[in-house]
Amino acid sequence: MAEQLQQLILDTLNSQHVIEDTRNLVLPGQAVAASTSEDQITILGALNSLLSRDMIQYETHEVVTHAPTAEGAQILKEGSHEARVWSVLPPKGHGTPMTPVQLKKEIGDETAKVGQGRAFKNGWIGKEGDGLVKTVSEIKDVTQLDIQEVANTGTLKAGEKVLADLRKRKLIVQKKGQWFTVRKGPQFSTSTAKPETDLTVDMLTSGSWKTASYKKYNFEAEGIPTAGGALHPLLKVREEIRNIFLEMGFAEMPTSSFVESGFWCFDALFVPQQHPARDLQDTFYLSDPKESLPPNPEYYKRVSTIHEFGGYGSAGYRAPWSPEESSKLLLRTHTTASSAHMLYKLAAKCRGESLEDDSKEFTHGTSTAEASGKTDDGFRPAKLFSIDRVFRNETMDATHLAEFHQVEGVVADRNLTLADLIGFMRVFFQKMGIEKVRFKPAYNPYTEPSLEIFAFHPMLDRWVEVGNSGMFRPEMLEPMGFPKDVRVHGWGLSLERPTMIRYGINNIRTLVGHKTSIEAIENSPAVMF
């Protein structure tokens, strides 16, 4: 299959000189054009093989499409919720009106609940006494037609507003794909045969050496000089930032847990279970094993309760809680999951439990209650930081990778204010050599208030976003067991962005990946913020 596909690409280039769109190729053994994402992945493997031999060159184009979800596929077969509600009701003035209870028994609770409201809104049904009846003789099931159009074309002529509504109802899902434009390379040939690099016994025995094509050797070339090791620019910048944290009295958190549960990565941080970050197109979920071990039952109950019903002065999200969503295993999307683990351990003594051994080294100073002679409630101030890898389901381009590093810090103490956070961030960035800093209000599910951090970039002559920060919400801290007067500052920034600015790199794929220049790494200067 791979060789056949490579030959197809070369033959098509030979006749057409350029392949404008690989979605128009017909793969070997298929009768239709290669239109699916899976087809393009297969083509990409063949393109990379030919590219490695300089036989072709190609450009990547990104495309965003949509496809029906399982619920959307059900609507294609059976009609929308509102259409199913309308279909079972008697016409107005004919027959006995159907009560809401009878309606639920007829088509199911969920279908009746969703469809009834939308059918009323569309003017398809109405009340007659204590029951429901049809108010129109015919309907046009627009929802089913829209999903059918999405299934056929991947998009919708009605526009983004309708698409957004279907996504919100979880009837369709957004998918990211790519296709390619292919041109001839400097070593273009219609033959996929690789030149021989060695003369073997079998070739001498069979006589095939007489007609074989051989790779040329340059016998006058000098040998490759022995090279010593060199630190990658990311490691140099990482060490500089790490030294700044240590100089300011921070302790480094353990962050070796690349795999986290949905509970620690999202739920414990008060991120709603309906948040877009939890969708498949943004997060990598594990297929084996799929589920994590359960957390502490009492803490789990407090977290699920505040999400679903509220508490600690909060109304919560008032949305159904899903244990399955909470137990999913995933590649962590931020190191804040590790911060949540550490804060939960730091709150152990406040909950009346013994402080775990691996948390003692992260506490600093004496509690306010103890210093004032009052009964000690177990809280100790702490300053923690981490620099480690996180994973996002991103389409790779000049500024995004599916794997990158996050620099994170937290400060826990009593009665901290937003002014303390702003003052601290100014000192932190000043130590990094960034004098001009601005703050902009923002929204994060687990911090309130939240601030985006901007710094003036003299080379670009403009302000650029360098990080995000805020004060962790009581809905996150109080279920852990912290006293009400304890506040926690949190902030984060990427490691790759300051590294690219420092070394004048404009494409992240030349910093990390197969395009990275070994010579550039060896010659990169030490970082001095």
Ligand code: PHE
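The shown structure was predicted, so the numbers you read here are calculated from the model rather than taken from an experiment. Positions refer to the first chain, counted from 1. Basically, rigid core = biggest C-alpha set you can superpose within 1.5 Å across the two forms. What changes on going to the form predicted together with this ligand:
- Relative to the superposed rigid core, Y344 undergoes a CA displacement smaller than 2 Å between the two forms.
- Superposition of the core reveals a Cα shift of 2 Å or more for L44 between the two forms.
- After superposition on the rigid core, displacement of the C-alpha of N24 between the two forms amounts to 2 Å or more.
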Contents of the next structure:
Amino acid sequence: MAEQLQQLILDTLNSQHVIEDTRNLVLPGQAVAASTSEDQITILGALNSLLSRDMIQYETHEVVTHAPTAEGAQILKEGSHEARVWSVLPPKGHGTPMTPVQLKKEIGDETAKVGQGRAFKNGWIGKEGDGLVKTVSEIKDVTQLDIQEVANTGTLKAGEKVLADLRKRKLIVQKKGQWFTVRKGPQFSTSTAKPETDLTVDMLTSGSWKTASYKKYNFEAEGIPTAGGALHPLLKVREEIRNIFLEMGFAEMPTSSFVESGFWCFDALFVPQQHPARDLQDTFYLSDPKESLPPNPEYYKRVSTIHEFGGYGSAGYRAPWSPEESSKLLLRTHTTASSAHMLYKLAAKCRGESLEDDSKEFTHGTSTAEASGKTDDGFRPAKLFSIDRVFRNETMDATHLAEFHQVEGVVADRNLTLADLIGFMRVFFQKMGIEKVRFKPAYNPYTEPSLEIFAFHPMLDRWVEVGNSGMFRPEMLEPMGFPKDVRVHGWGLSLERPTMIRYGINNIRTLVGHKTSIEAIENSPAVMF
Ligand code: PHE
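Switching conditions: you have the form predicted alone, so give me the form predicted together with this ligand.
Once more the chain from above appears, this time first in line as the rest of the complex follows.
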């Protein structure tokens, strides 16, 4: 149909040069001219297709047309109410007149009621006794004929008065319609062969590309949305926090080691071997391989000694040391394991070893010993951070998964004080958009003093815990070889919490896991703290 119609339009244009009024076209397979609005919509489709190939041009004209309502359509099929009344009645003088009750039964209440009045008015029926009879032998169902004309042509020759009457009787409705005047376009031809949209090898080898007609580029087309990658909200927030660290002069620590030993995750941090955090219920241990390679034997000795017997002014834990516990491989429960490893490397020169190449870039390079009136003891200050994944054997719920990300900062310098740590964190959190912070004394096995960090959350209208911090213990730093006046402070927070707050997410599963909506990830805005 579509192609036949396009062909008809082109042929008509070819012979007449212009189609003044598309309502005069007789569509393929139809007997009468295309006067209904549906017909014109079909024509419009064909016109637009031809227009896109520049084969024609057209102008649009708006008109008001009419179309039958559902009741009108029923009359087209079955006749008007009055005609149906007339048709069931016996002719006058023949048979038994029909009572109004019988009539209702025969053709239904509504038709009988509406039809009787009109049939009387038209002089089609009359009374005989108590009953009704036909008074004429033939009728002309004008209502049906009028609706038929409206259906065919969208209007009535009889004029507006009759149209208005049919509208009032709700048999037809007014509709906005369109019709078109069509002229030849620059690419006019009577051939509807589809224009080519692509050059193919076949066309090139056969030479048919020379004569083929081509579809024009539509530069206004919106195009298919490209399915590009999108950064996950966690990665966006990570980038923001990373930038804060970088602008504060921090260097990023390598944290690719998800698997650590009990030694680096706990022992080196002076976490007692009996600490509940080391239980199976809290930590994922590896079954294969089970054990780590041994750490540097001298450092190991210093660490185990300070746990078991104390030293450097500490009483130690005075509990038996278990080498097995120390060599167990596990999924790191905090990135402080990596920080410990990094600090150990930083202290290499203080131990009289040479600084490993990969740790040079993490120090500030200049000795601060002279400023303290001492000879160079190998110590170099450092500001380090990491944002990476950690694992805990937690029961999963709306806010906890067995793995999450930790943001961690570590600062090493001589004679740092708790005030330095607090001041630093105020600046850091301020850069994250958190103005009001409060600190509460807390306990970490590896820091003393330790502080929990609380921030006032304007959206939640309450103080929420945002992090944990402290000054690393001498029990941790001195076995590494750091001079006594070197202090290291650190703090940690989760990446998920600020991300969830930022994006108004209250279930972690919306953010991570199989229930995450890819669309929501793609549409999540870049954030500004
Ligand atoms: N490791 C701590 C935690 O998991 C964070 C922290 C890092 C605390 C450094 C003090 C110093 O919560």
